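Take a look at this one chain, the form predicted on its own, written out in structure tokens.
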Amino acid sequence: MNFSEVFKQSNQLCKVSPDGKYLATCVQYRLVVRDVSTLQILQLYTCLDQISHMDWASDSLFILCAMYKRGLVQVWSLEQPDWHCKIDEGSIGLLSSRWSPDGRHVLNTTEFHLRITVWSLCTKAVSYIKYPKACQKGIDFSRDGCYMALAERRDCKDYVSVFVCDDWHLLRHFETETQDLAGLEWSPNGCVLAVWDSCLEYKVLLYSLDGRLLSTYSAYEWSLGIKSVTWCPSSQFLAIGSYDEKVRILNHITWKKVTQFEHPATINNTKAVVYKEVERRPAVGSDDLSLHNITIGTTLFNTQSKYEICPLPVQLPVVKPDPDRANPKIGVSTLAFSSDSRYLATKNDNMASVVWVWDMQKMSLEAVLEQTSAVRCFQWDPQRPRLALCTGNTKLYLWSPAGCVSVQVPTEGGFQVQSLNWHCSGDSLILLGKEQLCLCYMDTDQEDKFFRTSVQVAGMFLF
């Protein structure tokens, strides 16, 4: 494993191209477009305020930089460094901005959700959809990119319209049986659209791409219902996280539960095993003390940690949270499938410094990683089944069936991950702090043979 040196970034704004081959990072008002492989700056673009929003298109030719203060959305063309865009949406405003699946048009959604504008790149030419919903997802495209589901909010009632993106015209138009829609959500094959009602109705509704309703499912009335929801790659599954620490999962042949997983404070399955983070700090000798040595800012205070395999039962830390204050902190918040959908991560936010990784063919509790803080973000490898998580210290932790390992990030001044991205070839990992940014690179021959040896020893050190 190795990492490369450091780079400047503002606001987390760092994607790689769909291709791989290009890495974006917005620095305030610039735009730096690198090979991924060298890290070599190939474009330098400079916008006319500070970047709020950045995006690639599908084909990796252009990039969107987004000012939502100015009401402003430049694009930029790799191939010709000289052609850019300026699309300016004036006093109505902006309030996000995104590409369409053929990498060709722009939607703006202004401000107050009051209209979505759609500007074409080839023939300037502009459509306008009314009554966008103000919701947490009220707009996804299919994955082969040829459909555009979006809620609409009409006479007090929830719609749902769908688009065909090739020229934009309505599809179906029907109303949901939602008291209050928050999000929609298409299944990887596209023949299915998930639908979901508001935190205080647990209600999932699947329809079909003619408007038809499939399925209706509610586990429970009158408590906080849904607070995430999300299918597995393969379509088979839609996993339903909620308020009562429960995930709920259905089948795509009768959308019934097939089994729900829970996150005790106590863990007795003895099929799981539990990885729990120690720390301890190095023995300082006086030859370390030098002044050299710690105004240069080397790793010599930071803190080491490995993962040791817990004996069952273990008690997991629990915040109770507090009720006089809105948006509990409770209830399952994260839910991730690995590429192969055989894994599903978990995060119950009164256990916050706690992933769950869970079995999809044996039904059953894998793992549990407990670290020593929050968890911050955490993401699969897309090639295979791996786990990166980060906690907001200069820790790298990943987890894979054979595993798991904490890995020191060997940056000078205390480079703290507060969020991390995979290459799309999981041969690399984006790691990103508050202003900076470094890349890990992963050598997955060693990968299997270090976690073949942290089970064998159930944990070591790493520097």
Given for the second form:
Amino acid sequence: MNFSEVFKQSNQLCKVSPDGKYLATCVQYRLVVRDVSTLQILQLYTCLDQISHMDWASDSLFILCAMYKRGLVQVWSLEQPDWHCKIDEGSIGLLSSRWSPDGRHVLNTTEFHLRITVWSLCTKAVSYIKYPKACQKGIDFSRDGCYMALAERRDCKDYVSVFVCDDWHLLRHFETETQDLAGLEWSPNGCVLAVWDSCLEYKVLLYSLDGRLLSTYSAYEWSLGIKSVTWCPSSQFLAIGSYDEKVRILNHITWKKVTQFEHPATINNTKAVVYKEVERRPAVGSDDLSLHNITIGTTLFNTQSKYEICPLPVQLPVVKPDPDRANPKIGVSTLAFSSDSRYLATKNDNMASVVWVWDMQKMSLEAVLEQTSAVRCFQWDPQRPRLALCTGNTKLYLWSPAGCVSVQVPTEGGFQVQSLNWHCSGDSLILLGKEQLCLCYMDTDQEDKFFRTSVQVAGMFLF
Amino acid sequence: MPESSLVKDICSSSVECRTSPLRQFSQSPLPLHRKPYMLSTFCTENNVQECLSHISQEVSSLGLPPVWTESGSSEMNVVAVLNCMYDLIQLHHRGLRTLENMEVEQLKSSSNVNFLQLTSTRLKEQLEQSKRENMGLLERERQLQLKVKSLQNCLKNEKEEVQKLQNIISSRASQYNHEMKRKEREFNKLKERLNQLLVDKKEKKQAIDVLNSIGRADGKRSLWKTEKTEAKHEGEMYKTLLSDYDTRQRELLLENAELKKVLQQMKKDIVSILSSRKPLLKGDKHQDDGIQADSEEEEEVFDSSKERVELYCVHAREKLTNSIRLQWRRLKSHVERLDSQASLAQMGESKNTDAVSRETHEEEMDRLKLEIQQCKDFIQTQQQLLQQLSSPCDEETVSLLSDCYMLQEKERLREEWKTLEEQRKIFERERKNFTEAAIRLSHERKAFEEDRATWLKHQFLNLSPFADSKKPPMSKSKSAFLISETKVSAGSAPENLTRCPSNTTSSTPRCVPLTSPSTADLHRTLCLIQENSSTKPKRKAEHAGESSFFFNGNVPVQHKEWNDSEDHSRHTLTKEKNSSI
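Please give the other form, namely the form predicted in complex with its partner chain, since only the form predicted on its own has been shown so far.
Now the full complex is given, and it begins with the chain already shown.
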């Protein structure tokens, strides 16, 4: 495992182009495009203000930079550096900006969700979509880029509009049986739309592409409901995480519950492996505490850690949420399927330092990773069943079916990993700190060996 | 005196009355006798008569025979008196005895009375206590009842409260809902107004500033929106939906086929198990004749179901499931019977044999049980899946799908492996051909060399006056050469062979199953080319060899040709190496 040098970034804006060749980072009002393999700067663009959002077009030819405070969007071309495009939303304000799947239209959501403005870069044409709903996930494009589903609110009722992205033709428009629609998501094959209600009611509705209601699912009533919904990449399963600390898996044939994964505080399941991160502070004797140690402060603060396999049963740390506050920190908030649909990783909010990995073939708990601090972010390798996670410290953690390892990020000045992103090839990882970023290259040849040997190896410094 | 006699009479009568039960009880048939000197103070000289009468009276009143008769003589009948006396004494004794008895009786009864009194007092005390307790309990009950009443009141109040609160909540909810809707409407109105204002406002409008507009990603020009495009969109949508359903159906078909295979296998197994049981059953007919009767039917059932596995219709499915259920039941009963037999045998054995054998038995039993459980599970899933044959609507399907894919994948890999193996064989054969050709070539070359040498020698000798006498040793050396040459070629061939696969594995270590067929193909094609190229020079060489025999004049030309062919062959060899690397 190798690490690149550290680069600056701001607002954690750093993205690899969809074709995997370029790395775009934002530093204040500058947009820097690097070659991923050499990390040399290819292009440097200067925007009008501090960039608050940046995104690649699907064909990796254009980059969109949004400055929400100024209501401005600037688009840059990689092929023609002197080409420029500036979209001004005027005094109406800008809330969010995104590319259409064809990479030739920019969709801007105005403030107060007044409307969505669709700007065409081909014809400079503007179209408006009225009544977009302000919710958790009100807009979703199908994986093939053909269709867009949009949640709408009219006359105090929820509607879903399905547009053809090609020419923004309204294909279907239907009312949904929701109290307060919270989100919608296309299945990866683009044939089923999952729509879920706000947390006050547990309700998932599944619509066919042609607007037919396929099924409705509700696990319980009178209690806080759905917290997160994710499709399995094979479209076979729909995972629903809820406030009752359970994940329910629906199948794609009957749309009924296949199984449910509970997140108990005590693990008795003998088939699951519990990895516990154990920190080892460098032993500092009283006589040893001299100037010598303080001068090498960076290493002093870098505590080493390793994973230990805990004998069952294991008691996990649980934080009781405050019942009087809204959006209590309880329930499954994050769900992620591995790229081969074999594993599901979950996080239960009242056990913030624990990541659960479930085997979707055996429908059982595979592994539990107990970290020393709260898990900030985890993401699956887009090519292999390998999970990377970070907890806001100087370490990177990796899980694979072969084992679990923690790696110290070998940078000066305490690089704290706040978030991470896999490169689409799965060969490298982008680690984002507060104002820095660094690339981590996986040793593809040694990978298996590495995982096998390093289960018991403490915090490794692999340069 | 009469008074006193009267008194005495009364007294005696009372005595008599008192003793009468006793006398009745102990009346003896003994005759009463007169007592001669009964009266000491009572009788005096002058009142003998009176006394006598009195006594006789008394005696008669006592039921004794009279002591004397007035009319008879004044003389007393001594015998009668004595008898009377004796009787009286007897009476007296008896009286005393009864008295004693009575006294004892009385004592007993008095003690009894005492006891009874004691018990009665105790009981009274108990009664008192229980009464008190009762009172206490009653009091408590009363209190509890009061409490219950108060609690009930409380409950009622609470219920009312809850009702009230619920009412409040619902009213509030409706109120808030209403309010929210109002707010939302207002909000919408405001949005609308804001929109309007923003549109009207001229100074800072929305704008796009593009240097030059870019082409569409697909390179096409955008089309006008017409009904045609709408129809096209619809069509495309339905196409995607249809293809999705298509793929899903295909998946299900595959899965079904797989399951059918498994089912058939299982049925076969069951049939074989049950048929092997049959003769055994006949042996111990006494166990249960019902099963015996069934077992005769079963063959028929199996056959009919076997045919219908292939069918899809509802009837067939029903029959199939029924037959499976039947078979399963039989298998179960069979196994259970075996189980009981085994346990019986075990019990019998445990008395005789040592613990080790029992342990092994137990292990065996456990293993069998496990197997049975597995079979059960398997059959259950089978049944469930069978039920889904027409209406593919169950949850377990999904879990099995993945397994199905795995199987599919495995099969695919196996096929690929087979083709690979075949290709490898072909390749090896070609290689062998080639090495053989090379060997032959070298032989021919050697022969040619020798021929040339002999020819030259011949020429030389012809020039010289000596005759040819050294031919036989030449031929010997030739044969020796031949052997060594073959050895060398044999040694080189395996080297190449072993090297080849190792190279392929090293070049594609990660995705062998995917890329190996293509590399194998590559090899084969290269080999083919090489085969062609290797056969060509061989032919040429043969030609050359022939020509050498025919045209003896132009040696250098032949030589050149040889070299050419050699180069050719070397070239192909290197080429081959390249291809393998």
